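Encoded as structure tokens, the following chain is the form predicted on its own, with no partner shown.
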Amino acid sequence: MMRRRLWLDAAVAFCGACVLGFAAHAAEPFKIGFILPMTGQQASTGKQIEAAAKLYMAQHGATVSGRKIELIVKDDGGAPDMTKRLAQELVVNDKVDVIAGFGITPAAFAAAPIATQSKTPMVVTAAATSAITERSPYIVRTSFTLPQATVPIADWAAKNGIKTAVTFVADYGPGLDAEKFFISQFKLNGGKVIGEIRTPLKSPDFAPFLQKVADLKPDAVFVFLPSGQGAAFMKQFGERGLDKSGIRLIATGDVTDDDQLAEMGDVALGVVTSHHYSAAHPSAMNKKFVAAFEAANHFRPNFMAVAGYDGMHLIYSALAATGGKGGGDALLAAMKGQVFESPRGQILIDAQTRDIVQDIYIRKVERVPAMGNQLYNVEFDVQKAVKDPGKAK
């Protein structure tokens, strides 16, 4: 009998440090590692990015199937060197479940490899050159690609009595992809490129090559800057004269970026440009979306913002699905064919590529009557579920 009861009691011990070591497991934190440019040249991505992915939690909760969320956001001021060593110390340090943000290409791919290593979802919320995904299989996009956002852009410009045109890139991954499928497209409609102008991606003096675009006198002239460089470019391009000159300025949405046009005065009025989102998406949804984050943040949000936003959408409804146990290999089967509607429009990611399918809108700076006299980029045409052109086949 004595023994029985030993064994008993042993039994019982076993079970409940079962149970307790079980409970312990369930109350870790699931850990969002958050690599951002939250100082010098592109810190308005990071300061973006952050407060959307803050604004989710706060409207969502901070427990998703019984795991407390946790945010880590490291700032790696955009240099590629400082993310690398960053996303290493978050892995193995920190031990996060998932690494997210990367506010330019470069920094991207610096991490790439560690996410394929250690086999942590990569979750890309701003960098956009199209080969980001292909670097590793564990990286997903929830912002957008330079293709994706040109090709609409030159067919728009073919189409409305553009017949020549310059491109004015900066000279990165991204601006190289800009550069590359705008000019592929317009020639296809029919368009003459005359000229090809790069500036340096840090610290640009773009007086030089604008009186270059002055002195070509082409029909328009094509632009992508990074997030950040938008209101010294326009800036620049109004006290040159351009505005007047009678070349008209297309671009992508990085260029009239929501974050900016406060800064850059009527001189932004009237610029096309083709992007995925805008503050003034007529949707119900974003118009809750921008209510709240202004509400939390007292600046607009940008196009940094809302891939943020659901980036945290994305995150959230994997673990969600793995039924809060998480696991890299068993999230990223979570997020491939992920469809939602988002703040700009419903979006998809691929199962295939990993990369986000999303609408892609021309829009036009109008000073706005109805939401304060505010310049905004407002939407006229669309093209809907465009894939990225850079992996479509």
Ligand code: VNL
Contents of the next structure:
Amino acid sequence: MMRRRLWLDAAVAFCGACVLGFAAHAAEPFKIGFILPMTGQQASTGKQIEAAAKLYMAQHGATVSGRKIELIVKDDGGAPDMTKRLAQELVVNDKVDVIAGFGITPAAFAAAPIATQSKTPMVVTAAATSAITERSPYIVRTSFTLPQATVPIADWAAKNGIKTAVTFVADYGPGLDAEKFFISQFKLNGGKVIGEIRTPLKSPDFAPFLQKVADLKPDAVFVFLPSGQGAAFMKQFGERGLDKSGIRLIATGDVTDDDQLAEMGDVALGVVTSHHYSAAHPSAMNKKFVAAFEAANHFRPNFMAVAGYDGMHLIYSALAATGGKGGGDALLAAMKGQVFESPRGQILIDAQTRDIVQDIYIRKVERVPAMGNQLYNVEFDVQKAVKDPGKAK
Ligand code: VNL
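So the form predicted on its own is up there; where is the form predicted together with this ligand?
Then the entire complex follows, led off by the chain already shown.
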């Protein structure tokens, strides 16, 4: 009896040490450093992604495998020098386990060398130039690529009586990707591109460029502009009477962005776009996501929000796969090849390219009586499991 007591006491004492040791380990938080444009021209992208990351944490808890999750959000104002400095500070001073966000391509490019040098996984939840994932072996993307979103609308256009087109893109990485892949796919389908227009990224005045479109009289104008510029574009398109000119407007879904679509008004009706996410995507998971997001934020989630939400999922499940230990290389290995259901549909992180493989939908802007008679991108066709065509070259 006595001996058993002793053993028991010893076991309890030993286990107590165990728990203490574990507690010390568990007390160390797992830090995720988001770098986002919270101010400036791309501020809506920062607002959407931050809101989505917080929603994910509220729904899934702030602890993974005994590690407390700490979210740090830094504002780079969309300025790449600032992005680089913040990435350095987050890695060196804050000792974050993952960096994430990156609202525009130049910001993602600026942070890539820091990810490589420090072996820190870098989850890109916005920027969408194809080449980004090639800038560091530590980059993983949950947003999309412009070639991926563009090829399906070039197919749709050619099959729907559009024979001539003018391209109209923001003059930097993603716009040049959209232009290149629209032209090659549209030509492959027998179409003819009769004009190529590029608009400045910073504070563009679309009027002179729209005049050029009117003069060229194509069957359609294909547009890519980054999230946040769609409403201004659509307003000027309408003011110049282009919506009644017989020139069809087609675009990637960045233009009929859910963040601004409700305010665009009737000028947006009937615009056909291709993209990976619509707030009106009719899955059960998306309906729950949109309802929870709107209840928490009082605005509609857009494609940036979904990429932020899925970026958090990717990080949570990678951390769980390492049993809470983390570590740059182990996390990265656990992110590669992940397949999961997103509010947009099923997605895959391609283990070879670390880029996202996803369905691309063809959608048309309509008023939806069942959703408060508001404007939505209503999906009517899909290309399944589209890999980034930019990687094939
Ligand atoms: C980019 C691409 C930015 C698509 C976007 O919105 C967008 C980019 C800010 O790669 O810079 O819709």
